[in-house]
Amino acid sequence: MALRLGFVGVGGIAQRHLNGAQAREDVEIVGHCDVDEARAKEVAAKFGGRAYTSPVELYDNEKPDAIVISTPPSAHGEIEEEACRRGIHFFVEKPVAVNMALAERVLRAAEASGVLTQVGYMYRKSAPIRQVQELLRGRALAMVQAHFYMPGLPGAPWYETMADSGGQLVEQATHMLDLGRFLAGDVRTVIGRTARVRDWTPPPGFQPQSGMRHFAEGFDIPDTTALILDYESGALGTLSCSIVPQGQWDVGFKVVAEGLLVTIDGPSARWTGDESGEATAAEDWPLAVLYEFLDCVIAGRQPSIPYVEGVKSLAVSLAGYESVARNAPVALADLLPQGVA
């Protein structure tokens, strides 16, 4: 019998997950929920299943075994909690929340229900990056250096407010912070600084453009952020990120370890030192994180990136903002839920 799979949030990144799930013969897509009813109906016509605007109706009418959640960050919470009450396993896109109180609430619900969970930190499932993890094992780690530069503001209308997105540090650069945790271990403390270096107010007569935006009403997030991270492994780390409009996307990641310098380019990697090499990710590498979840639900075993990992990576982002507020380093232990280390 095929796994009954539902989708909550069917815009943006959900399209990748929909296509990936449809390609599996052991998965039946049974329903789609979105606040945009027309979009839900359009997706249902293409991928099968019925359209809903209420997750509860989807859960009760279709009784899915599992769901894929791809909503804006601020929409998380009741979607996951209702799934837990019904014993529905869930895959959730990053970030898992915009604040730690909500993330803890969902974490406790998942723990109490015993549902299987997976967070969509896809870089952890890239074969070259997993190879790098093995190469780094047992070496003294010195520096984890990352940057995430975007050529403007993403098109999603919720991105420009802290309440809806959590800002770039929570919504986008979380990939870099999670990758640092995957390769160098957990973070002990964070020092953060933020800036807003340009005026994002639309000029008179401005007409919204497609693609990356250069202006937005109600803009209240930093457009530039820098972090210094102190890892429990002894390594230091830096992250710089910006959405100030410029020429192109530029995302980079390096690890300095005893005897090895690693450069990660998206899902691929190269290294030099006491050994040299490179590895290129397969074309379908982004599907691995979803496919592991589906395989684990079918087999009844826990996926490798459970919800608690999303909580821990969220805490690193939030520690950066809290450091700005306190004008002091922030220990991750101050933010993480009790019992999470």
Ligand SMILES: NC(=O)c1ccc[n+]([C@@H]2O[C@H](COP(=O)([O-])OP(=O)(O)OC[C@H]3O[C@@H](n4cnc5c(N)ncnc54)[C@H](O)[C@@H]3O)[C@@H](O)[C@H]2O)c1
Contents of the next structure:
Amino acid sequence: MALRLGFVGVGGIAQRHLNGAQAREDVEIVGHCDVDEARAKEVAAKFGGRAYTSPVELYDNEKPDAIVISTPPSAHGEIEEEACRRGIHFFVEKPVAVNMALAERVLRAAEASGVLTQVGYMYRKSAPIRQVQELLRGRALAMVQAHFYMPGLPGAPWYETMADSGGQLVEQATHMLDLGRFLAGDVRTVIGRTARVRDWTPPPGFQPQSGMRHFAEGFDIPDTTALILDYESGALGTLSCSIVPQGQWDVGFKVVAEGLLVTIDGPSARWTGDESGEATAAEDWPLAVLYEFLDCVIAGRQPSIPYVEGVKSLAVSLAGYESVARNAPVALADLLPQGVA
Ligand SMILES: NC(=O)c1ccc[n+]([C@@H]2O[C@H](COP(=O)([O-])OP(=O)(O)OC[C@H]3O[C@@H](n4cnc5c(N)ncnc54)[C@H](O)[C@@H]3O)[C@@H](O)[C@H]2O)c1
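I've shown you the form predicted on its own. Could you give me the structure of the form predicted together with the ligand?
Below is the entire complex, every chain and molecule, led by the chain shown above.
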């Protein structure tokens, strides 16, 4: 029998997950929930299943085995908790929340229910990055240097406020902070600095365009951020991120390890030292994180990026902004829920 799959939040990134799910014969798409009813109906017409504006109605009417959650970061909470109450497994896009209190609430609900969870940290499932993880195993790590440069604000109209997105560290650079944890282990302390180096107010007569945005009303997030990270292993790390408009996306890492210098460029990697090589990610690499979730739900086993991993990576982002607020280093232990080390 096919896995009954529902979707909550069917905007931009959900289209990738919908197409990926539709391509699988062992999955039946049974319903879609979006606060934008027209969008839910449009997706239902294209991919099958019924349209809802309430997640609870989707859960109770369609009885999905699992759901894929792709809402804006500030919309999490009830969606996951009501799923847990009904034993519905969930895949959730990063970041899992914009604050630790809500992430902890959902974590406790997931733990109590025993549902299977996966967070959409897709870079962890890229084959070249997994190869790098193997190459680094057992080596002393010195420097984990990450960057996340974007050529402006994404199109969805909620990225520009702290309340809705959590800021670039929480919403976007979380990909690299999570990958740093994947490659180098947990972080002990974070020091952060933020800046806003340009005026994002739309000029008089400005006409919004499609694609990456260079102006936004109500913009209240830093546009440029730098972090220094102490890893528990003893390695040092840095993260530089900016949304100040320039020519292109540029996302990646340098990792300095004993005997090896690794360069990660998006999902691909190259390395040099006591061995050298390079690996390019397959074109469909972003689908692997969802497919692992679906395979695991069908087999009844926990996927490799459970909700608690999302909580721990969120804590690194929040520690960065908290460090700016306190003008002092912030220990992850101060932010993580009890029992999460
Ligand atoms: N892994 C990746 O590569 C990747 C890429 C893009 C976005 N994302 C993540 O996916 C999430 C969604 O981003 P997006 O770009 O698709 O945003 P989006 O704005 O295009 O889509 C979000 C959808 O959720 C709906 N929504 C809002 N509140 C809701 C609620 N309470 N219940 C149900 N639906 C609700 C909106 O109407 C919209 O259709 C974000 O967390 C983002 O970080 C991940």
